[in-house]
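A lone chain, given as structure tokens: the form predicted on its own.
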Amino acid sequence: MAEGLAKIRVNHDVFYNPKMQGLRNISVSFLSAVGSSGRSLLDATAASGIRAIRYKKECDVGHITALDINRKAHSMCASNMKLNKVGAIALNTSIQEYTNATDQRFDIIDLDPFGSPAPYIFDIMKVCGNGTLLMVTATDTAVLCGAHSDACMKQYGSRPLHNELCKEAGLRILYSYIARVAAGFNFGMVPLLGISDMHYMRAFVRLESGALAAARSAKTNGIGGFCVKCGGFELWSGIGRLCGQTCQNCRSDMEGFGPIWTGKLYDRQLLGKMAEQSNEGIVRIVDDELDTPMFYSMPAMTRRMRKGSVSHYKIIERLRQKGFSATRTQFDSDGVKTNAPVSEVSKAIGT
């Protein structure tokens, strides 16, 4: 079969999803826009090896390294490499024992484990430089989004929400839980692009190293609060406080959510790039989308106020009258993106 410009082999005993499809389209158009010529890549759970191999031939990666523990997957990784003409080198062996026997240090790395990648940051942290970049893939979204939150705080560290948020919540924990093992690493963690979609979350972030750095990314981490009676929401910088909060606009207990990761999730210049190129309608959202915690979902909020539906295209136009900053996000088909508090969404939603 074909994608991009690779050609596979695959059979049932090794892992292949066709339908993420688009979101290997938007790794390449990542690397694209970033730049990734002649740079290293690990493939940290390679399967098939379509990821590794589209990176080669479309975004021209240089040195690659392919890793998969199960026998069957790294055999058809190792042959869908020459059947690309693709020089790599494809281990049968775990991440751990792979990074506890290298001196290698990668450029790239891509890590998309079955379920919780949060086993295996501690390890890739070790094979990471000064500018490494990380594309992360979460397909436990359950644990992430608060189905299930003693699984949450065991894998994460993170206490969830499970509520209209969770979506952008479980991004946060995310990116909090990379820049925290991190930080033991002396690397600081730069975010350039997160997705959430379907049953997957994925981080695409940049390392610096330095303890300034690493200090200043650790600040980043931060405990939010919910109002569960209006739907407001805050973010503290800082791992101070959870939550025992009053909501600012009703006075009403806040449920605590945290540690996340309380600043920007993209870098606006690179989605720019990445806009011009990409045919996934997801990143022209994400890059027209306010960069700004959390959102507010329009049937969450008309039902706390008991009150009709109401178009989040019209909630929109409204707070900009108003002078806001307002748009659509990714995280919701019916939310919005706004710099206005929770009083003045109310309002425009009772207009």
Ligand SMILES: C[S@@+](CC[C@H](N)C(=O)[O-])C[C@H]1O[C@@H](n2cnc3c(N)ncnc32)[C@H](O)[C@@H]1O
Contents of the next structure:
Amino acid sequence: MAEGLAKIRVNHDVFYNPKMQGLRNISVSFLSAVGSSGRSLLDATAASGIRAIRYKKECDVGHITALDINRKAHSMCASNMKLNKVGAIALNTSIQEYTNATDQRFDIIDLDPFGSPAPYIFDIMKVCGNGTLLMVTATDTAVLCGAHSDACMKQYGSRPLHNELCKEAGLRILYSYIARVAAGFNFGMVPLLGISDMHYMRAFVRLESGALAAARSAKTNGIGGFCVKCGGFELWSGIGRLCGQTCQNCRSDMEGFGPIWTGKLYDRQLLGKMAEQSNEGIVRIVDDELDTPMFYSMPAMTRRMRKGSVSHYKIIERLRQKGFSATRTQFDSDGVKTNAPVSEVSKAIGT
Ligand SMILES: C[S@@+](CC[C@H](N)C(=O)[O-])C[C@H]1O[C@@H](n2cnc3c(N)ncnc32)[C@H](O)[C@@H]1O
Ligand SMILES: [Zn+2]
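What does the same protein look like in the form predicted in complex with this ligand, given that the last one was the form predicted on its own?
What follows is the whole complex; the chain from before opens it.
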């Protein structure tokens, strides 16, 4: 079968999900926009080898190393590399074994495991260097989105949200986890793109060596507060204010979540380049999206206010008329991102 410029053979022993083609397309357009020609690549969880092959043929990456712990996947990957005339070192080994044994550092690393990437991030850091681009998939979205709060505490060391804001909170938890582990290796983390779609999240970040960069991104981790009563929220960088926060709007107690990444989610310039050439609708939504923390979900807000349903486009328009910035968001098809406080959003809904 064919995907992008790759031809691959797969069978039922080797994982290949055609539904993830859109996400692979986004990764290809990310690498093209960021500039990956000649840069070394580690496909840490290669399966059929589809990603490494596409990155070679469509983005001209340099030297490729492709790992898979599964013997059948490894041999399928090696044969797909040959089929596509892509020179690569394909190894039948685990991330843990490989990263402990090698002194190689990679410019680009793709980590796409089953479920949570958290158990692999520490080992992955051992093969990162200054400027390494990390692309990390998480498919344990139920955990990151708070369906299993204890599991999120255990896996990511963070308290999730389990409400309308859970997707963005989940992506911020994933960023925060990567940033915390990276800081221990003296790397700062610069977020470039984060996607939350269907049953996955994907973080695209760049690492920067140095104690200052590491401390800066570690301090970008912080805590969030969410007001169940009015839908207001606040994010505090640093871990100074863990509990006891009251909502500025309605004075109710806030529900705490985090640690989360409190900073920007996207690199605007890079997204602009991607949006020019990508056919993936979500890239265009993210390109338009205001990069402010969290958002207001219209169904949840109107339910709280006991109002009839209202179109998020109408609220965006009303907020803009009042001089605020407001956009739609990838995290909720009925959501509004804005720099307006909850009191103004409620007024816009009420009018
Ligand atoms: C979700 S699949 C990867 C799919 C592939 N990236 C794609 O886009 O089609 C995860 C792969 O990681 C492999 N894997 C699981 N644990 C691993 C480990 N510790 N080290 C290396 N590979 C591992 C599995 O055998 C499986 O083939
Ligand atoms: Zn409130």
